[in-house]
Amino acid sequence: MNSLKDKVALVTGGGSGIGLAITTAMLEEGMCVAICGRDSHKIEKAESELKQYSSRLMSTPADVAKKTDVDKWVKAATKQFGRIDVLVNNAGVARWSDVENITDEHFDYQLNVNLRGPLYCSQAVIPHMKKHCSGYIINISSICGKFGFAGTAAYSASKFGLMALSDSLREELEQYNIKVTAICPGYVSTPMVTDAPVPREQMIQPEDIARAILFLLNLSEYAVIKEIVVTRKGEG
């Protein structure tokens, strides 16, 4: 019997790149997934593309940077599913500069999507998991978490405070059986990628971190682990 089948997850920026593919594997795994995005587009196309899951499928425009839209999109997911068992805060955004050149608007953007919005989402989560003493929230870093580069500084920061807040999640909730994990991919095959000095051919593609995911699902109850990192052949 599928462990996974009929629970519950929700995944941010789901209706493209890396979320997509998270949502993807999780429906074909029996879950009941609830997505979100900004770009109502992204979102309207996922659906369709996925329709063959339309009773275990929800989709809403949300913009995770915004309190209000997470609340309201974690309400209509519970009311809809009747639980909450994983979160993955996948939703991203990159801006590339150096550090003369980075403006407010340039940092705060980032900031607020990349780390504000995971913030958001664990908020509005942590009360229903709590409740049924059970949870998963996984954080999508990546290796600029870990790692500083020329011209990633804003980024950087933002991924290097998802990993704090990953690590201060898993401390605290740790007594109500509620695990955090933050994955940290280098180059992943997406659009966020089009200028990267690597072939895409060659890149980590989105399916190998929903594969790491549903990796982290399927261990015991107690098996814990902080972060994965994944990197090319070669690398790392």
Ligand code: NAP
Contents of the next structure:
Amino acid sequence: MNSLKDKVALVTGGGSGIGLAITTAMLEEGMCVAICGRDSHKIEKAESELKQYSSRLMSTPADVAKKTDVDKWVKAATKQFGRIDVLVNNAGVARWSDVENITDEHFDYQLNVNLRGPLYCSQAVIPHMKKHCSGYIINISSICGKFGFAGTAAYSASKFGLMALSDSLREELEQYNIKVTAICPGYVSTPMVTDAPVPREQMIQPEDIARAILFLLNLSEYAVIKEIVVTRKGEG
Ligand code: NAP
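Given the form predicted on its own above, what does the protein look like in the form predicted together with this ligand?
Then the entire complex follows, led off by the chain already shown.
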């Protein structure tokens, strides 16, 4: 992608944590950003924190697990900014349970938000990106998209699925000059993490993930990075 100025990005879950850091970094680069989330107070709070960029930021309450919400959000963003250059599938939820205690509701919730959400959002933006023969889809997976750990089966299944979705999208969209990368972080200091075995200041910071995304967007046309695994110092 050439200069990032005035490029248009959609960031799911842009109202907090990693999504907010990504949104902030993109706005600082001069990009236009459309964010969504289920909790309108959360995205309004983010909007007020970023009010100096208000002309290039729009926020919409939307649940990525609901196709109608996604389609409305993408339509509104396209109407406001005229095009879509980047989609960051960042929204996610994490519930932990031993396999024998995973309920249908738990499993469906994990898969609907973390996997069906990125599917719906990708489906909604692909026609716009194909039209311009350019684009970038970045999926925020997890180290749990590479390995399963005790208690993470449902979450890991959703993130492994997201890795597979990323691979298929990359192969299908390459001919349209649309790149796809999955990012797999370990513990990142965000509201999602409440019981990490390390102090917050020793975790990966949300801004680190935002920097990785800007790095990807600044690569030359023929450079393809399939995945970035971000681990904490000492994690090996
Ligand atoms: P976070 O602060 O809890 O952010 C998650 C965001 O996703 C929130 O803004 C939330 O907003 C939004 N969201 C959740 N469900 C949604 C839905 N159905 N529709 C729309 N938005 C939804 O957590 P985070 O750590 O920044 O997580 C961001 C991503 O990073 C997730 O995909 C997570 O799995 C991944 N990740 C996190 C870590 C970590 O250690 N923090 C590590 C690896 C990967 P609402 O609640 O308002 O909907």
